[in-house]
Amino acid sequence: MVINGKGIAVSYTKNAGKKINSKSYALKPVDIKIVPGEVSFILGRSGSGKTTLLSVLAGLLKPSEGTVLYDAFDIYKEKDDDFSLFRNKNIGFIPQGQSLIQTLTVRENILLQARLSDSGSDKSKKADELINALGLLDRADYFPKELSGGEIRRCAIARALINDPKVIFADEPTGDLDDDNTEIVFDLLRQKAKEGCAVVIVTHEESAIRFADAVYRMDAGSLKLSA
């Protein structure tokens, strides 16, 4: 599944006076193409627009301008229900921060995403494989309040991968992890790309570039492909 962002931008209007309004861009108009089998990194300082771009590409933030196509599927022209079903089946999103449901265990949080997709298949074995791969075997029946920040992050990663998505978006996926677990996560995402996924990672970790097929840099809302 190829993703094409064409002229996508996020702007807002600032009131600078009685009759004077000015437009400011959180994301300046950019074109970007994400292809299956590759890991694309988006690097930049905090506030540069990385998360805004990721949210637009993932269907979480409607752009002020431009279009986002998944092959020929224009995600922002679809009905909400149709796109929600499409997203649950095809897109895995790893957010920053706490995103787990507090009343569910690690295993239940991971499996919830599979149940929402309504695929009808039992993902219990897949969940156990991800739990083991991400070092959460002894935490599978714990609740989020009993986990460390790094364990919460790894649970969110497993949840994003449970449906074998065609596209994976990861916003600072290793922000709470030590060096060993950082390596495990990037290896896992690299492997998903080898299996045919399109993987897009926002990160501050310059050392992780070795895992990338394409590296983009953002500055003040502008995007450039690194040579």
The other form holds:
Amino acid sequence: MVINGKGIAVSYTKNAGKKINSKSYALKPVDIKIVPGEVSFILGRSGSGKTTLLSVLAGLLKPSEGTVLYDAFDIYKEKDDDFSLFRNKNIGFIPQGQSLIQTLTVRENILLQARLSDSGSDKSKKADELINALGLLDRADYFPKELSGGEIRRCAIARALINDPKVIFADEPTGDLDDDNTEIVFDLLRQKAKEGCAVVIVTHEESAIRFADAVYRMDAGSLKLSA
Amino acid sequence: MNIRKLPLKNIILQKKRTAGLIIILIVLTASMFGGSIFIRSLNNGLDSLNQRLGSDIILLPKDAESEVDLKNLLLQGTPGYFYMDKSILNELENIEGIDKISPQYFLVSANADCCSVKVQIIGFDEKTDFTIKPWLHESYDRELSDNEIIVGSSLSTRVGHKLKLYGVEFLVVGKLEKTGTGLDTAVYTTGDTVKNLIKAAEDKGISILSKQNPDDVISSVYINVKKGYDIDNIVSDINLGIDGVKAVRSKTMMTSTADRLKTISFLISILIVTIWVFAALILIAAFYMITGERKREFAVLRVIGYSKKALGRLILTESVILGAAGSVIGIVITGTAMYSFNILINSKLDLPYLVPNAISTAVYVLITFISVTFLGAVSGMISALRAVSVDTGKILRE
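Next up, the form predicted in complex with the partner chain in place of the form predicted alone?
What follows is the entire complex, opening with the chain shown before.
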């Protein structure tokens, strides 16, 4: 699945005074193309607009300008019900920070995305594989409040992968992880790309570039392809 | 993991949040259900009393205390007795417009083996009575023989048991339904039996009548007026034409009680509405604030594929379950308290108080349940609208 962002921008009106309203950009108009089988990195400092771009591409933040196409599918023109179902089946999104449902165990959190559009296929085995791969075997029945930051992050990664998505968006996926786990996560995402998945990772870790097929840099809302 | 269980899990596992909301819902339920049952009980009691009085006019001896005694008997169950000359019955025949008259005889037992307190004995005339027999027949449909009595619902004796009054043994042949009035603690028998009891008491040295013969006295007379005649005019005719008696219109006697009851009902209604408005606002605000606190959780649900509709449904389901649970708990607590302390409330009120029957109570339960659950749903809907109106991406950036 090819993702085409054309002229996408996120702006807001700044109230500078009684009469003067100036337009300010969180994301300046950009074109971006994400292709299957590639890991694309978006690097940049905090506040540069990386997460905004990721949210727009994932259909979570409507851009002020431009379009986002998944092949020929214009996600912001679709009905919410239809696109939500599409997102559930095709997009794995790993948000920044704590993103687990507090009332569900690790296993239940992972399975939640699968069960939402349950087509009868049992994803329990797949969940067990991911739990094992991400080192959460002894934490499978724990609730989020009983987990460390790294474990929460790994659980969110497993949840994003449970439906074998065609696109993965990861916002600082290794922020809370040690070197070993960082390696495991990037290997896993690299492996998903090899299987034909389009992977977009937002990070500020320059050292992770070695896992990338394409590297973009964000600076003050502007995007540049650097490699 | 079943996705449908998520609302229930959110409710069960977020204990503090759930407890806070349930407490507000219980207050709402208690004010509505408890208040309604209380007002209905007061109205039931007054209706029941008016039905039991069953006459247009009551005739009493013309001393200042007889009316107070009768009111105390009816409202608080305080036993009392007073007498006047039986010849008054003949004089009443000369008053135009009177349809029915029936005398009654009051006596207070010194002690009875059923009870730790004095018992009111009310005797009626089997031939002329039209006020007691209609509802006495609910529990006993034959004529009372000598030494047979029917007891009020609050006396701790049963049909078939024997009861001694002034040393005379009586057979309990019927027990009346609860009326919520002082009449629940009375014993009913024939006028002749009361006269015999007065004699028995005097044989034991207990002086009840100073000089008169028990056969020559009555305590009160119940009068019904012929159709087309003005009750107030007949009351005036009796008071002006017959010495030593005081005719009181039955309704007038209960006017002050009805007025008190109206005031109490009005104040309670205002209280219910006030509590409801405040508690409802607090509930809506609480749901709204909780939605604010949970916005990241909702954003995550959107990320994994919850549509706006599905998210709204989740929030609405949670609020409906909470509303239903809160109202059920509130109804059980309030109902248990009100029905358990029914006797205590009754005795402290000095007002007729008759709790609604099972069907009426079920109606109140249903109305309260629907109202509180509906309010929970409305609060949830407001929260759901808030939750789905924000861009998920904006919340994730925060």
